[in-house]
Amino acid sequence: MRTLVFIPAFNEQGAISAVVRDVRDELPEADVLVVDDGSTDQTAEFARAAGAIVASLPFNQGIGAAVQTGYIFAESVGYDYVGRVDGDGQHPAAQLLRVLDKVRSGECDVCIGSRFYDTRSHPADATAYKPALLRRVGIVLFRWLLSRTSGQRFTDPTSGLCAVNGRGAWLFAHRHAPDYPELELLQRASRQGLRLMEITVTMRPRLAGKSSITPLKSAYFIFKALIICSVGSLRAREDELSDESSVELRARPC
């Protein structure tokens, strides 16, 4: 059973080496892929030096394209399980291991590491990392919107700490929103009938640099999320490839 952990990153040279090493220490059996989203610094070089495979996009295309690239790589190579952490160091690899274990055990197809799930039982997790005010407002709105349009309760719909099995990787490889892709992915997975689960995880502040998401961008993303979820709720279920078709597709020459 092969596992891939991919890390979308844009100008994260200050953190990426530590993130890659953390993943390799906690999941030595997994392959590590850094998707360099057109960085203008040495993110790609530092990632390679730390032992990661690097896929460099020709220019900055946004988080959605970077995440989709990770899933396309996983689906095309044929990994059985796929985990994701962000390149800024907010997601400890030990927490990803807990999330991956839920998928590997067969409890679910998709597992999300949530900052807000069951915080009464885990009060330390509720205070380990707090997003900025406008982002917290967006998360509350996204939580309500996604829960209403998918028919399933979510507490942390923008979390980038997650794991999927092969079926989830196939679904997530095909279409992404450019901003906050997690919303569309979770909505599609729920409508497709995948088994989704959230567990409480501890996150931390970024290791270096600062987020590219400004207050103005946050407001813009909130507006786009309304459109994405509204349109997504009208989509029909997609026909999925059988195991035999997937193997045949991967075997075809490019």
Contents of the next structure:
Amino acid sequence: MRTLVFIPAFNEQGAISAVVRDVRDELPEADVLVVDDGSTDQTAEFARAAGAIVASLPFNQGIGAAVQTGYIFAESVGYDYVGRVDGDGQHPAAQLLRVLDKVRSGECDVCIGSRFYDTRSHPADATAYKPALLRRVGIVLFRWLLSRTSGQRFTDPTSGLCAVNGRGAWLFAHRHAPDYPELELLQRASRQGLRLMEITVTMRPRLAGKSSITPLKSAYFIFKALIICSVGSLRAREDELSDESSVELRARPC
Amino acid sequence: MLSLAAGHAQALTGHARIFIAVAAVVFSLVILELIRTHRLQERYSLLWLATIVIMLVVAAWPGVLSEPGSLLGVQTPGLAVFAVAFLAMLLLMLHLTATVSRQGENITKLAQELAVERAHRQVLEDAREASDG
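Target state, the form predicted together with the partner chain; input state, the form predicted on its own:
What follows is the whole complex; the chain from before opens it.
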């Protein structure tokens, strides 16, 4: 059983070496891939020096394309399990290990690490992770949208800390989600009948550099996500994947 | 462009017709130059050449627009020119944004394939180095 951990990164030279080393220490059995999204700094060189395989996009294509690239690589090699952490050091590899183990134990097909405690069961801890206002608006909205499609409750649908098995990797490699990959991919996974799960994880503030998400971008993303979700529910289930590929998906061993 | 003087209100003035004709000729020269230097694909050049033909027809027989104009509820031929041209522009832009979307997706696919190939090559090279050393 082979595991791949991939790290989408755009101009993260300050953090990438530590992130790669952290993953290699915690998951010595896994291969580590850094998807360098057309970085203009030395992200690719540092990642390679730290022992990662590097998939360099020739120019910046955005987070959605970078994430999909990770799954395409996983598919092309045939990994059984695929984990993902952010390139800024926010996600401790030890937490990824917990998320990954939920998938490796067969409990679910897709597992996300949530930065939030469920405010219903842990009201006191609700303040642990405090994103900017617009991001928070987006998260609340996405939660609602995702709960509506999946019939499941998710506290953190924009988390980049997640793990999937071969079925999840196959689905995520074959469908492109340009802007908000987390939300859209989860929506698709739940429509395809994959078993989704969310566990609470603790995160760190980013190690270096700055987030690519600005208030204006947040607003723009929210708007686009709304379009994606509403169009997504208009696109009936049958076209999610053609009949042929659905069969292939079902036939894949978990 | 439009004379509002009595008797002229229903037709394009001679001035406007000359303007349209001259614009069409200049336009066609630009397009021929773009095709000649391979900067415009033939399928788009057809579209533009059709536009030029329509412009010339309107300049020669301004009456042809009264029919589509009245369909749109526009009584004045001068305004009909703008109404029809505006709709054509909207359609063209829709077509172009659809083309740009498709091309953007193709570019992404190419970039991803290249990135994945680069990663595969690195894995192979590393394996070769390991077996050599």
